[in-house]
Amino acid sequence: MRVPVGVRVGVFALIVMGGYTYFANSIPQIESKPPQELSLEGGNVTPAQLVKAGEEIFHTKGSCEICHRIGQKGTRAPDLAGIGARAGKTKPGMSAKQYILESLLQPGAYVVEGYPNIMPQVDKPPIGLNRSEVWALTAFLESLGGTVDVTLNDIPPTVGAAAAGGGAAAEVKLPGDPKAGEAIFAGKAGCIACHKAGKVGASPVGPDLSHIAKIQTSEYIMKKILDPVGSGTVAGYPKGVMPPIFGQTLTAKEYVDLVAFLLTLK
């Protein structure tokens, strides 16, 4: 009996589809998951693994290299090359890991000469590292010329509580309009004469603000606009260039809109 052409084509199509399905299902499937916070508590981790994790945090969540470099001067913050060795000699009676931890958790306790006190606490917003991440980051910084001896017990149990929501201050929610603020940044306020902010502006006279909300608190940003001198001058940039006039030249709405725009720069 002769099989109709339509049936033969249908059977052939089913065979081909079945073959492709079998082939596709034989390929190991990779599940896509959002990145999770690092958690090392309760696990066995070698110093090498800890340093590797800390290096990753330095370049990513910690946002450290926005201001710091390793082996390169002339950035917003001190060069961290050899910090693992230098840290133990910076403050009398304080070990390298103690100094590094203090610098991460209480950066205003000791400010390197020539740099303003503008570094935020890394375990609080906007950076918000948890306890394990602070441990790993400390180990990485120790490894830069020093000996890695920091343990989880060296990290206070309260570290990272604010980032996790334990006693954290409520995030500042401004009723401003970021789009209107971007127009003020580029127009009336004239910020683009000195600053770059993402796709807006390109001037190198002042610091690049493209990541300002990722490395600074909303309180700092609001104060900097009104009192630029009192907030300190970023290293490597001339002092007194930013005018202290915006409290008089901008209306309250324009000021709030401008801040709202800057808070989107992450």
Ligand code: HEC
Second form
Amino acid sequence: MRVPVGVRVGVFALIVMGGYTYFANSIPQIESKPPQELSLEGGNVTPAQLVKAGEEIFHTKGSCEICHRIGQKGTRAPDLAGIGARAGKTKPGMSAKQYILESLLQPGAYVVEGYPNIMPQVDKPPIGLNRSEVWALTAFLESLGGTVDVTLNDIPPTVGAAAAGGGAAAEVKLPGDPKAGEAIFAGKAGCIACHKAGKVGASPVGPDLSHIAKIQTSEYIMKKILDPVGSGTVAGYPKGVMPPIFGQTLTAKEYVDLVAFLLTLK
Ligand code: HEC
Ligand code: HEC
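Can you swap the form predicted on its own for the form predicted together with the ligand?
Whole complex next, starting from this chain.
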């Protein structure tokens, strides 16, 4: 029986991920110190303070700037200048506030034309913002050309539940060997021919991967290696240049080591 490549790749990925998730969860995990959390619940905060807090999150914990710029085209995502104004006109019947919140919490619900569906949910790892932070960030985005009218009640109470109590710790820890993975990246797999990754490589053919683990889930990274086109093409880069062969050329151990290396890139 012929099995389509996509399905084979998918099944392979599931088996490898499933197996290693099981192991990963059975080994004790070293918790890294969670980043500083902002809590505004219960406190009195003016819209100006809220916007300022949101701006801070945009530039720091939110990691938004790795993909987005304000007033300048980013490499991976739309320019957010004027988002507070255009957000109210993007989806019929949806207010700016509703559209912005949807963009942050269900980025796949509406995908801006010309861009792939690669934006991570901001209240889940690796970004993992809490409810207050999503509130402030929404106020900041509204302030870019629009009116700040978001209240804490607009943010569903479930938002950021995964981030509470150390979102980063909830993420899958692969038992791969990052050092060995770095050698695969620079050697056998030849990723270095197209990608920079921290101190390794310098090629501009593909996106710089130096912060990939800060902005993308392990699921995305794992899938992208096995099925580059099926994962969506990063804006500003050509489609079909990243070879779809790694599911065949890498052993399971090499693949897991490689992913472990990529997950160190923060
Ligand atoms: C991995 C890259 C990436 C990161 C990180 C990222 N985004 Fe995005 N974002 C995108 C892409 C690509 C789109 C366009 C596709 C879509 O609509 O999902 C987008 C769309 C959006 C939109 C809708 C824009 C429009 O013109 O309608 C908003 C608002 C937004 N992002 C805000 C943010 C904020 C705030 C952060 C930080 C918390 C963030 N994004 C982090 C990639 C990213
Ligand atoms: C021949 C050049 C080439 C090689 C070799 C290559 N890639 Fe890529 N890669 C690209 C290009 C171009 C893109 C952006 C277009 C796209 O999304 O397909 C990309 C995108 C990616 C992304 C998504 C980045 C983002 O910002 O979302 C990841 C992750 C990635 N590559 C990892 C790898 C790894 C790991 C290897 C080695 C196993 C590899 N690539 C080998 C060209 C290459």
